[in-house]
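First, one chain by itself: the form predicted alone, in structure tokens.
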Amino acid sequence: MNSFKLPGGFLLGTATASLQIEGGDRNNSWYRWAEEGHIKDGTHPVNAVDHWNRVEEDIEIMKKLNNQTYRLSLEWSRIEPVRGKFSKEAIDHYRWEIEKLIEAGIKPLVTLHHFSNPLWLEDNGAWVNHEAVGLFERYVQYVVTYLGDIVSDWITINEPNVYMINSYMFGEWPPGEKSISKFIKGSRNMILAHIKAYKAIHSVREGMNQKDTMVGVANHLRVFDSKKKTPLNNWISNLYDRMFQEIFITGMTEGKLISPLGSGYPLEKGKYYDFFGINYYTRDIVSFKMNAASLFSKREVFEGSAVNDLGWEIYPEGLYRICKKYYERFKVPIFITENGTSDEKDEFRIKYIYDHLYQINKLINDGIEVQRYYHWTLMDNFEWIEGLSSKFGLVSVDPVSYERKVKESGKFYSEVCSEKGVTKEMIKKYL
């Protein structure tokens, strides 16, 4: 193992998102989903790791992790519990939060939508409606109003990619639906809201004498490789990288529709994108499979590969090759929005942090402009279908008493932070 030093301006930390951390909330989707028995080990977002209550006690292990930068989301359920009705207590905590990060050093970036809905939207079809757009617009600009002029970097949407294939295609996320043509319908109308999103971000800003806007999308990306170079090997792998990726990509910087989206420029042709933000876990090995059922594929892990808790292959390069071909296509800097992994005895996370950044550190020096590494996630929180049982945090949470422990791969990450690299020392006592 080699030690290497990132550079001075490069911005280390952690993220997570409201519903998963916060608690407290019963007007959002998964709330309601979790009521109807959906989540795996039957725990709750009600509670999560009431973060919502402890912000200050969790900002202060932020400092300790020696977080440069920290993502958090918003919860729009709050923030707008009831349609057209603003809630000026929610946006006040969440001021009073970010001015807490702010006051300990750690640069904000906001997320908007991070997979959960109020309950109203969700009764009124969801994105499949294409008042979402509409609606979602509102919100963020009611949302920049407040904070805008202390928070300069912002996420639109957070993967989504996951939350439609997993709503409407896989059926496993609310409202649990299996149509192709609401998954049509909704990543078109989020692409939509994205692009009015953008522009409302920076008009607002725009209208506070604020220069320094950054705003992009967090996107979900993985290597689709072939298990074997044939044709049909090839089509599938490359399908597979078109509908989970590109239908996405593309209408989201540029504002083009691509097929079976649609075609053409709805709103018009644009850069929507500050930076380009990526989460990446892990990579597929595809085949063709002669089966309607499992839509003509195989997805599987590459042989004798690593995996973690939910048997995800461990694969570090595939940051490298994704991060590579999306800067030399977008040509702007890349935040690693997410990258982490499930390990609940924190066995091979620091191995997992180390081999990643790694990768970052090649990147830069071969010219790729890296500027920040978030590192999924800050603590064990609510893990969206999987509940409580998948662990990817830097610091446990006793799921009674809520109490926080910094593991060792926190540790680990705080030296990392606090140097910006991994020293020769780090490698002996940790790796």
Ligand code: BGC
Given for the second form:
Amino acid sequence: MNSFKLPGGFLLGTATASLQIEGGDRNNSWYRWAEEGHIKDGTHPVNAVDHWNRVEEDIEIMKKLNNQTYRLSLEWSRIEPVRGKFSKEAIDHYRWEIEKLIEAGIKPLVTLHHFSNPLWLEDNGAWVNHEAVGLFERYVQYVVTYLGDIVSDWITINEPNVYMINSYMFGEWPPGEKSISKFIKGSRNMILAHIKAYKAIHSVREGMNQKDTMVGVANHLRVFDSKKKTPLNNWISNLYDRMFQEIFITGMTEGKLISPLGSGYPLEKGKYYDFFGINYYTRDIVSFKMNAASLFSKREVFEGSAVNDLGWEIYPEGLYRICKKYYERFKVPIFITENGTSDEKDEFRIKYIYDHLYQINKLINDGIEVQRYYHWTLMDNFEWIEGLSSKFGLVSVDPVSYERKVKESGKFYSEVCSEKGVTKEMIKKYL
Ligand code: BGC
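Next up, the form predicted together with ligand BGC in place of the form predicted alone?
Below: every chain and molecule of the assembly, starting with the one above.
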């Protein structure tokens, strides 16, 4: 095992999402989804981990972890609780939180949509209704007008592909539908909403004379490898790549719709990214299967591969492959906007972090501009339909008292952040 050192300007931090940590909000699509009994372990985002009331305590933890940057998301349903009516109280709360981060020397990266919708939007057909595009744009304008003087870096939408597929293909997330035509409409609207938001953020901040605006999407990207390189297996793994990533990436970067979403440029052709955000977790080994119900495919992991608590393959080389591929295409700084693992016993997270950062160091040495790394996630939290029992955090949270405790992997990551790398001593101590 080798030591390594990342460049001085590289930023390390953690990422979270409002719905997964805040608690207290009953006005969003996931509150209702939990009330309807869809969460596997019966836990509820209305509790989450009480971050809304523990902002200062959690920023103290980030300081302890030597985080230089923090990716947070804003809950649309709090900021616009009723269609067209904005809550000064909610936006003030976020402003206060962001000011505290800045005071602590932690640079904020703010996500405007991370999987959850206000109930009024959900009941209006959510993203499948074309109205969502203009409604999102108005919300973004409101937020950036209030926060644009202190926030330069924005993510418009987190993982549009994961949201659309889980909500409209697999039917596992709200509103629980299985409809290709809704998937197509909703995906198209999310792409248009990203472009409108991209322009709105730039224009509001330009109006404030702010020149350092950075806007992007957090793209969930996986490696799809064929199990055996047969024509049918290759065809199905390419199809996964296209439907899961390519149609979203092409739309969100240059405004182009490709089949099956449409064709051409419904808005202007352009460049709608200042950085390229990558959420990387795993790869799928894909083979063709003669069964329409399973989308003519089987996704699995190679026998003997290391997997996490959710059965996802741990494949650090995939991070290298993905960053290289998209850097060669887009040539803008890459932010790893999420990377982490579900490991209840905190047994393999340290090695996971080491192995993925090692790949990042290699990428940088090969001339690929990776500039930031956000570990998913700061503390154990509400992991969507898995509930609170899937543990991705560097910090554990007691389900009753909400007491936070830095795990061994958190201690390791804290040293990684302060060293901007891994030293020989750290390898001896932790690995
Ligand atoms: C999401 C997070 C989620 C993580 C782990 C990403 O797809 O953006 O919200 O908790 O993966 O599953």
